[in-house]
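To begin, one chain is listed below as C-alpha cells, in the form predicted on its own.
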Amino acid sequence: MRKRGEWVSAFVFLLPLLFTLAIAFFYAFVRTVYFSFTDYNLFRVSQFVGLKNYLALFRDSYFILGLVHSLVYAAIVTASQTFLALLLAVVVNQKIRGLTFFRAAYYVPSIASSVAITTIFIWLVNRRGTVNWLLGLVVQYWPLMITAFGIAALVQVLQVLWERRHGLPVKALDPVLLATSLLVGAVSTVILGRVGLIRSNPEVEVLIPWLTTRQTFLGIPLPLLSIMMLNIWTTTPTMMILFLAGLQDIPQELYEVADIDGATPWQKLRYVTVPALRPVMFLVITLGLIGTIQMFDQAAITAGIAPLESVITLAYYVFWAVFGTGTLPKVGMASAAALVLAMLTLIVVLLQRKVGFSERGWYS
C-alpha cells in the first residue's frame, strides 16, 4: 500500500507534465503524420491523398533548396561551434584575472533573445553598416598591418634564437618577448610609412550586400552564409560552458603525469583533454546537429530582406508552405516536410554517433 501511494504521488505530480506532452507534442504529432496523407488546406474537408505530398515535395525546387541549406548550414556550423567552443573553454578554464568578467562577456550573446540579436545582426551587415566599414578598414591599411605583423614575427624569432642559444628555456611566444615585438613592429611600420617606403590604399567604400543578394561565396548564398556567422556567435558560448563543465571534472593528475613526460600544451589538449571530453564531445555535437537542423527563426527574421530561395531551410519550408506562398495553405505538404525534417535529423544523430564522436569515442 506504501509503494502504491507513492506511484500515486508521483503521478499527480506529473499529470499537468504528462497532459502538455499528450496534446502539445503526441496529439500534434498524430495529427501531422495523419495530415501529411490528405489535401488539407485549412479551408475545406481534407481528403486521403496518399504518397501524393511526399513525391511532390522533392519535385518542388524550394523543398530541395531547403533539404541542401539545412544538411550544409548543420555541418559547417556545429563544426565551427564545437572547435570554437573547445578553445573558448580552454582559455576560460585557465586561472588569470578577470576570469568572471571573460567569462560573463563569452556567455551574454547565448542568453540574449534570437530576434533582438538578429536584428541587430541586420543593422551591422547593411551596404553601410558596420562590417563593411570595418573591412574597408582592412583593404585601406592591409599593407600596414602586414609589415607590422612582419616585422614582430621576425624580432620575435630572432628574441628567441637569442634566448635560447644563452641557454634560456624561453616559449615560443613568451608574453614579454611577444610584447616588444609588437612594439618594435608597430614603430618600425609607423616610421616606414612615414619615410614613404610602404602606403596605405586609398579610401574605398565596401558595399557587400550581406543579406539583399543571391551572390554566393564557394556555392553557399551570401545571406544564408550570414546567417551562418551569426548562430556560431550565439551558440558557440552555451556549447562552451558544457565543455568548461567537462573540463574541471577531469582530474588534475592526468596532467601532472604528462607535464612529467615532458607533454607540449598540444600534446596535452590531443591526448589527455580531448579524449576525456569525448562524453561532451558526443553531446555538444548531437545539440548543435539537431539545433541547426532544425534552425528557424534567424531565416523567418530575414526572409523579409534577403531573397526566399538565398534563407530556405528544412524548418522555414514548413512555416512557408503553410503561410508564405500566397496561395491557399498547404498543410498537406508541410506536415510531409515536417515528418521528413523529423527523420532527417534522426538519421543525423545517429550516423554521428555510428561513424563520429560518440560518448565511448571514435568508431572506426
The other form holds:
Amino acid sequence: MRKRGEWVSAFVFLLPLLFTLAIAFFYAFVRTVYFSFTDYNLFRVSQFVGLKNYLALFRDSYFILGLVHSLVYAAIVTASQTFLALLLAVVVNQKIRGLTFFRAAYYVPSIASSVAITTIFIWLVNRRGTVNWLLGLVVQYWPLMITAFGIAALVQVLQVLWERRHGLPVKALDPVLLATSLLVGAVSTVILGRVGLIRSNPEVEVLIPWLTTRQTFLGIPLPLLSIMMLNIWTTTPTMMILFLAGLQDIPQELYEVADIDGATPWQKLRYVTVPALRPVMFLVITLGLIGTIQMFDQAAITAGIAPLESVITLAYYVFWAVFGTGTLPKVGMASAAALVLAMLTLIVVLLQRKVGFSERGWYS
Amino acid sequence: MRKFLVVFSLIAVAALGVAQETVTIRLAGYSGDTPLMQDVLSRFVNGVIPGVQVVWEPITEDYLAFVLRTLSAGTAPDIIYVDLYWAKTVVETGLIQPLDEFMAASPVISREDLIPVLADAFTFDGKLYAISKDFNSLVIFYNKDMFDAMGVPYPDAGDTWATFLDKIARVSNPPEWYGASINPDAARFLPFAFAAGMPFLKDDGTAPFDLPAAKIAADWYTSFNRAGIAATSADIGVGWPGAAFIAEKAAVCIEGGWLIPPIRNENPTLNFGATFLPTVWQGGPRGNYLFTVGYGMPVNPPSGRPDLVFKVIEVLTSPEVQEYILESGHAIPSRKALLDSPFFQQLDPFALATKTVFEATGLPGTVPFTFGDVGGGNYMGVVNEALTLIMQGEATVDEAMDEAATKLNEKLGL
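Could you give the coordinates for the form predicted in complex with its partner chain, as opposed to the form predicted on its own above?
Full complex below, order starting with the chain above.
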C-alpha cells in the first residue's frame, strides 16, 4: 500500500504532461472527430453532414492515391531502414579503427534539418544535378569498369585457387590478394584502353527528371521513389543508434558459445543478435511505421516541383485539402482524412506487433 | 520637497497619459518586403502619425494559409495584404471589412484616385475590400549584349509568336546561355492561352484546356524547351527564371516588375531591355495578367481602432509614399496621378522597364490574375502538370491538355 503522499507527488509530476496531452491531443482529437462529420470551412457555421465526408474521400482519386502511396512508402522505407540500420549498427559495434568518426558521420544526416536536407537533395537530383552527372559517368565508362572488375575477379579466383592448392587456408576475399587483383584489373584495363581493344562510350548527358515526372518504376512514381531513398538515408542513422544501444546489452557469453559451436557470422546475426534485439526491433519498426505512414515534410517540399499525384501522401492530402486548393478550406474532408490516417497508423502498428516483432524479449 | 513630488507626479501622470494614447497597429506582409516596409514605416508612419506605432510582421509561411488561419482564430493583424489571386476566397469568409465608408470620409483618398481596373479588381458585390498598393504585369526581359553578340534583332512590340520563337532560336547559345528560361508555369502560360482564344471556363462551366486554342498555346509555349533553345530554371540550376536572366544564363525571361530590384541589387550593369509579350499573329491579340496586392482590414482589428488602421492604409497608399516606392524601383503605384511622374521620363533601363510593365497593364487582353471560386491551386495545378509532361516529352500536347481538362472537371465536381 503506497502512501497518499506518493500518489500526490506522482500526480504533480505527471500534471504538466497530462495538461498538454489534454489540450494538444485529447481536445484536438475530439474536435477533429466532430469536424469530420460536418462541412466546416473555418468560417461558416458548420452543418452536420453525417458520413458524407468519408464517402467523398473514397471517391476522391487524390485520397486513394495518397492512401496507396503512404502504405507502399511505409512498407518499403521501414523495411529498408530497419535492415540497413541493423547492418550499420553491427558494423560500428566492432572494434575498428576510426570508430567514433564513422558513428558520427553516419549520424549526421539524422540531425540535419529535414527541410535543409530535402532542399539539398532537390539540387542533387536536378536534371543537371550531381546524381545524373554520376550516372552519365557510369554510362560513359561502363565498358572500362566492367573490364576492370571482370579481370580483377578472375585474378582473385585464380590467386585463391593457387593458394589453396598449396595448402594455405585463404578466404575468398583475402585483403592482400584482393588488393593485388584490383591493381592488376586496373592496370590491364588502362593497357587495353591504350591499345584500343576497349574504349569508353561517347560522352552522354543523362537527364533523368527524378522529381518532375510521372514515370514509374515497378509501379512506384519516380518522385516518390526519390523521397524514399532520401528518407531511408536520413532516418537509418537514428535507428542505428537504437540498435547500437541494444547491441551493447547482449551478453558477450552468447557469442563466445556460438563461436565454440562453430557458428558463422551470419548464423550469429540470425540466431543470437536478432532474437536478442527483439524489443529494440519492435521499437525501431514501430517508430519507423508511424514516421513513414505520416510522412509530410518531404512530400510538401517536393510537391512544389513534382506532379501532385506522384508525391501525394495521406498526411499531405490533409494539408492540401485545407490550404492547397486556393478555395475556402475543406476542414471537414481534411478531418475525415486525418482520422483515416490515425486509424490506419494504429492498425498497421497493431498488425506489426501481432505478426512481426513484438516488444517481448527473447528471454521471455 | 513636497512641491517637487507634486510636480514629479504630474509629469509622470501626463507621460503615462501620452503613452496610453499610443495605439499599436500590426501590419503583416510578405517577408521579402521587410527592408522596404521598415524603411517606409520609419519615414512616413512611425513618429509621423501621432499616437500610432505600426509594427511590421514579416510572414514567411504561405500567406493565404496565414490569413485564413489567423482570421478564423480571431488573431489576424490590423492590416493584411490581400492578393488579387485569392481575394475572393478571403472576402467570402465575411471577416474582412469593406473600406467604402472610411474612404467616403477620407480627405486623402477616394475611389477616383485609383486606377479603375485596380479598384474594380478588389470590388465584390459593389464593395471595395482592399486598396491596391501596387500592381504588375508580365513583359519580355531581354539581354541586349547576347542579342548583339549573336546578331539577332531585339524582341520588340511588333513580335508575333512566330518571330519571337525565331529570335529565341537564333540567340540561343548553349552551354554559354540559353535563348530563354521558361518554366512549366501556368501563371506565364495562361495569358498566351487566353490570347489564343481560350476562355477561363467553357460556357457550360467545364475546363477549357481541351479546346484547340489551349492546345495551340500549349504547343507553342512548350516548343522552346522541347527544341532545346530554352531551359527551365531548375535545369540551369537556379530558383526561378529571373535568376537565370540575372546570372546571364538566359537571354530572355518572362517576368514582371518584381525582377527589376533584384537586377539592380545583383547585376546592376546588366545591359537589358523590356518589351511587351508577343501577339498571336501580326496585329493579333496579346494576353497578359494583371497582378496586384492591396491592403485590407479584418472586421475587428485587434487594435480596436479601425479609424487609425485606415489612416495608416491612407498614408501607405498616399502620393508621397507611392512616389517614394516607385523611385526606389520596387513597385508601380496604384494612383492615377503618379502615372505622370517624372520617374517615367528617365532613360535608364530600370525606369524604362518599369514604364514598359506599366504600359503593358493597360493593353487590351490584360486580365486580372484571379481564379474566382475555382481556386488558383486547382486551376494552375493541373496546367503546371500538363506543361511539365509536354516539356519532358512524357505526353503529347493532346494527351496532356485533355487530361488537365478531365482533372479540373473532377475537382470541380463535374
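Heads up, when I say rigid core I mean the largest set of C-alphas that superpose within 1.5 Å between the two forms. Positions refer to the first chain, counted from 1. Quantities reported herein were computed from a predicted structural model and do not represent experimental measurements.
For I23, a C-alpha deviation below 2 angstroms is recorded between these two forms after rigid-core alignment. Relative to the superposed rigid core, the position of the CA of A10 differs between these two forms by 2 Å or more.
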